[in-house]
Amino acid sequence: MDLYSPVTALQGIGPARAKQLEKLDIRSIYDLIAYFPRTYEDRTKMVALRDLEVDVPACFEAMVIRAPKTAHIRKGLSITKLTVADNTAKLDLVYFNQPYAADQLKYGETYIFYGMLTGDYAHFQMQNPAFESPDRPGIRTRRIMPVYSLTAGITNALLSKCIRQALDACLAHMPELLPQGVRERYDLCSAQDAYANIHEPKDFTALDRARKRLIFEEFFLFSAGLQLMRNRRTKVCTEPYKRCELAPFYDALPFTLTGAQQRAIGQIAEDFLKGTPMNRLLQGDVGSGKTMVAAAAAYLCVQNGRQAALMAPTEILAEQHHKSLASLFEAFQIPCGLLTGSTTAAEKRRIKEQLADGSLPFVVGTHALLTEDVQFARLDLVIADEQHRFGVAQRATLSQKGSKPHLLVMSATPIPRTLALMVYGDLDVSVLDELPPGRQVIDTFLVGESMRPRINAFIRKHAAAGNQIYVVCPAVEESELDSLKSAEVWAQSLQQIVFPDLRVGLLHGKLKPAEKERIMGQFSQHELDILVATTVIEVGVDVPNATLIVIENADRFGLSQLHQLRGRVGRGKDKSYCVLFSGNKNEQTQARLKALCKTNDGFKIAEEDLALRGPGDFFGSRQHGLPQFKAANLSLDMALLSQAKEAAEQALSDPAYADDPTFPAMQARIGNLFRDESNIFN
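For the sequence just given: structure alone, the form predicted on its own:
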């Protein structure tokens, strides 16, 4: 039996039990050992009966002073009652459907109990407390008890028993993945001690050391895997670009680029000179000018006699990019094509011919670029806008139309830099942390339902001035979430009751793509005054005439998501506003929403969101297929992340590391973690 034997190799786990465990992603013995508790109960502290507190779990030692009696109330329901006492008080215990308690709890014998007091001074009692003899080692009492996430048919006791079996069978053979020098430098316990104490900690000091070791190990393996992916990339050779003068490009712009934009362009230009394919993430807040950086990259590509393609997630966004870039590239006699689902058949045919013969050096498009009949003569730069809308496979499909092309992915979702290095660790990261001059600050207000009449008047005022309004709802249909504003019902209410004289549209993710495009086109052309929508408008929509966004049930959104929604306004010359409706009085929720009102800095908001909500928002849309963490919590363990990342990079930079006895086990584990990334070690 080894670590990767199926769980059925253990006694008492047959096919049916194995199927239940599989729902917890437990298939092998190692999966059992690496299934860490979600929390722990401190059952080490003993208290006297008189010191028990209502609703506070505790351990106590007491003697049975009234023999257990079981009554069968009705078919399938039995109640066992008894009384216990110590030298401070006595207490009634009640067991539901546990008749064995009457057989095991003997009159006049003393036991250790663990449970929670209920009732009041008139009658305290305890229901279903765990118990065991004080003469035996503590299994359910007098210990730190692990509590696991469970599924139907699997109890905490059963899972603990399975894990105990797995530890007995294989803990002695647990491979050490961290070099001895790393363990000594960062004061880390051995792998065997870590896995033993994460499940059955001797004390809280041992538990803390186990957690530290396992978190460090996860980050070390993850960082090493990403570094190996980067190393693999640097082995791929491509023809380096000739150094091009960027002054003509800068001179053609009607504005001066920010220092951050120029820095990012410089990083991209250097990538082009290296002779290896660029893999770079361009991360910038809403309005930070990512498109102009992408334009500079395309300019350098075309100046070197090659083709560039920019892929956008929607037709509207693709059309916006084409409109701004085509006019810019016209100054350099560089034609720029547009290829979307709506492009006419004749135009599609013409563009495909020009891409195939190389006469069209730059194209902007949607998923239409991915079809088999779109071929390039020399595609050498792939730009993916709003990268989280595209999976790895889609980016790869476009990249395969060229020979080892450079890749630039753009994201308008600010992510704290340390976290970005983990989410996009296989990419180099450029950050646009400055907004162009003249970009206006959006005033944001948090209001309750009592302000509804004033906000409705505010909406009417903006519409009367010829401006447009977004109204964002968290749900599409009324049945989805009872207490939330639904887009369908709210749009109907606004159109028929509140603003019958205004033009109200409805946009949500359940509509067909063509219908979404049609409605968004109506709003862009000012054929609608108010657009009621779900978060489908979160990214990429650019309507300079929109000056007000009202977000219903704002507490149901993450801060970074609210910031993205807010970025839909403030894109024109008129002063813009964001109104957050929330009836949630929770202090943390109020503090979170007020933080959005205080700043327009997306990176500060992202830091706040990470601290308050953890990394879920950022990882929710990640499509890398990279592993999730079992022990680590990115919002709490950032210091260990930095240490482990540094340790991994140092280890891999040392040629002697390949001869370290821990190297094969580390290599195997990383290969398993990154199994979707083939040939990671090549």
Given for the second form:
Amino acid sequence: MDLYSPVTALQGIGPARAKQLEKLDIRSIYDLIAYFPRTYEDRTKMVALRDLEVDVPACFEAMVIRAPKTAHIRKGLSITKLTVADNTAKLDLVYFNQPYAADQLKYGETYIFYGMLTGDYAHFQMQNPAFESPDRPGIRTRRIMPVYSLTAGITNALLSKCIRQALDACLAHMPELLPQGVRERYDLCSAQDAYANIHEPKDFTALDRARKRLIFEEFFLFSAGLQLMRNRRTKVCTEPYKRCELAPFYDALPFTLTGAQQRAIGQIAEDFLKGTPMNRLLQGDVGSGKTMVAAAAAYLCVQNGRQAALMAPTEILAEQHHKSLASLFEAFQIPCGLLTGSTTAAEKRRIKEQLADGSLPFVVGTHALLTEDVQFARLDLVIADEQHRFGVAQRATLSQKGSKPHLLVMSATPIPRTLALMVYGDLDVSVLDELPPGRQVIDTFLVGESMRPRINAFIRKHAAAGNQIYVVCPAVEESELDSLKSAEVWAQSLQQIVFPDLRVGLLHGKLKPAEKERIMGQFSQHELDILVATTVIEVGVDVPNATLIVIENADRFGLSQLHQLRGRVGRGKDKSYCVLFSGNKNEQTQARLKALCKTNDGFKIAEEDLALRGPGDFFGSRQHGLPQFKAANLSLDMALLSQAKEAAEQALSDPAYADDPTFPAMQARIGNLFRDESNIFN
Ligand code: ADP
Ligand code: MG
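Switching forms now, from the form predicted on its own to the form predicted together with ligand ADP, please provide the structure.
Zooming out: every chain and molecule, the one shown earlier first.
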């Protein structure tokens, strides 16, 4: 048996069990050893019987003073009762459906038990306590018990046993992938100690050390991977652009760009002159004007005789970008194509031909643009909008396209600095920290159900003034079906019962693209007064006439997501409002939502959101481009992250690192971490 043997090499694991383990992504012995406990139960405390407290689990040593008696109450229910005692007290134990307890617990013998006291002074008892002989090393008692995430058919005991076997057979083969020097400098235990103690901690100090080491390792690998990507990129040579006047472009705009926009464009123009592919993140709050920065980049690219592609996460957004950019570029006789799922077959063919022969210099589309068999003659700039929906690996695939194109990714979700390091560690960053002048503050209110009539009147008032309203229903991400129904049902009741005289539309992710487009079209043409929608409208939708957004069950959303949604209004000249409905009276929830009412600053909100919900939830449970960490908790372990990053950068800058005995293992693991990025070392 070695690390890469299938789990069926273990005793007691047949094909059926192996299938169940696969649900936990456990296939090999290695996977088992790298399957960390979700949490731990402290079974180290031994107390006297007299000192047991109700509802506080503990271990105690006691003798059976009344032999177990099993009664079969009815089919499928047996109760075994016995009494134990130490020299401080006695206690009744009860086992439900565990007749083997009666066989094993012998009158007059002493055992170690672990359980939780229930009842009150009238009658204390303990149900189903674990027990074992005091002569044997503790497995169920007197130790820190690992608790694993489970799946149907796999119990904690079974998993522990498998891992025990795996450790016995293969722990010695677990490769070390942190250089000796790094381990010494940061006081980290060995890989083998770490894996042994993460599963079967000797004590809490050992557990802490194991954890620290494994977290450090993950961060080290991740940082090293990003660094290697960066190194590879800067080694690639591309033909630098010729310096090119932006004045004509600026003159064609109906407004003056903000200082922040001009700065970002300047940074991009510099990147183009360098002769290595740009890899830049453009970060800016909703409405900070990222599209114009993208347009300037595309302009420079096309003026240099090459092709640019702008990708949006949804068709609606792609169409919107196309609409505003095509007319702008018309002034320079630069044609701009649109390619999405709903482009007609004939048009698709035409655009693909023109991209392949180079006669179409600029194309806007969905992400499918680069995954489909679209060929470009001279693709040299890829712009990805609302980038948080895809991660490092996807970005890497992107840059494989064409001849190492420049990459500009735009994120509307302000990301806290610490997280940005993780998600965008391989990128240079430009920040739009300034909004175009005259932007209004969107007044935000948090209300409960009792305000419903007043809010309905408010909706009516906006509609009567000729403005439009969004009503957002939560997308419950575990079951899209539910959310779909709720938006549907809500739209129906608004149309039929509350606002029969207004025009209510419904938009959700399950609609066919053409249907979505039709409805979005209706809304932007003001053929609808109210648009009931799921979060499909979250990103970038731009209807300046919309002045009110009402968000149902606001507590279901992340703060940053709510901030994004709120950005759908306040895009025109009219004063705009955001109403958050929440029946959730939880203090923390209320505090979270109130934070949103107090500030319009996306970065502040992002930091707050990160602190309150943790990074896993930061973007909602959608795909967010964050790497999956097994040991690390991004919100708790940030200090280790920067240490690991520093260590990785230092190691990689040392030419001798490649000869270190740990180097191959590190390399192999990074290969796995960035699965789509197997040629990271080229
Ligand atoms: P986001 O950063 O959210 O993508 P957009 O690029 O969609 O923002 O810009 C939001 C709106 O602001 C658009 O209608 C755009 O035309 C307008 N805009 C962009 N830059 C400026 C500016 N410098 N002055 C005035 N309006 C601007
Ligand atoms: Mg945008």
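The structure displayed is predicted, hence computed values, not measured ones. Note that the rigid core is defined as the largest set of C-alphas that superpose within 1.5 Å between two forms. Positions refer to the first chain, counted from 1.
Practice task
Superpose on the rigid core, then tell me if the C-alpha of L379 is displaced by 2 angstroms or more between the two forms.
Solution key: Yes, shifts by 2 Å or more.
Practice task
Determine whether the C-alpha of R140 shifts by 2 Å or more between the two forms once the rigid core is superposed.
Solution key: The answer is no; the displacement is under 2 Å.
Problem - Rigid core superposed: E330 CA moves 2 Å or more between the two forms - result: Yes, its C-alpha moves 2 Å or more.
Problem - Cα displacement of A345 between the two forms, core-superposed (Å) - result: That residue's C-alpha sits 8.3 Å away in the other form.
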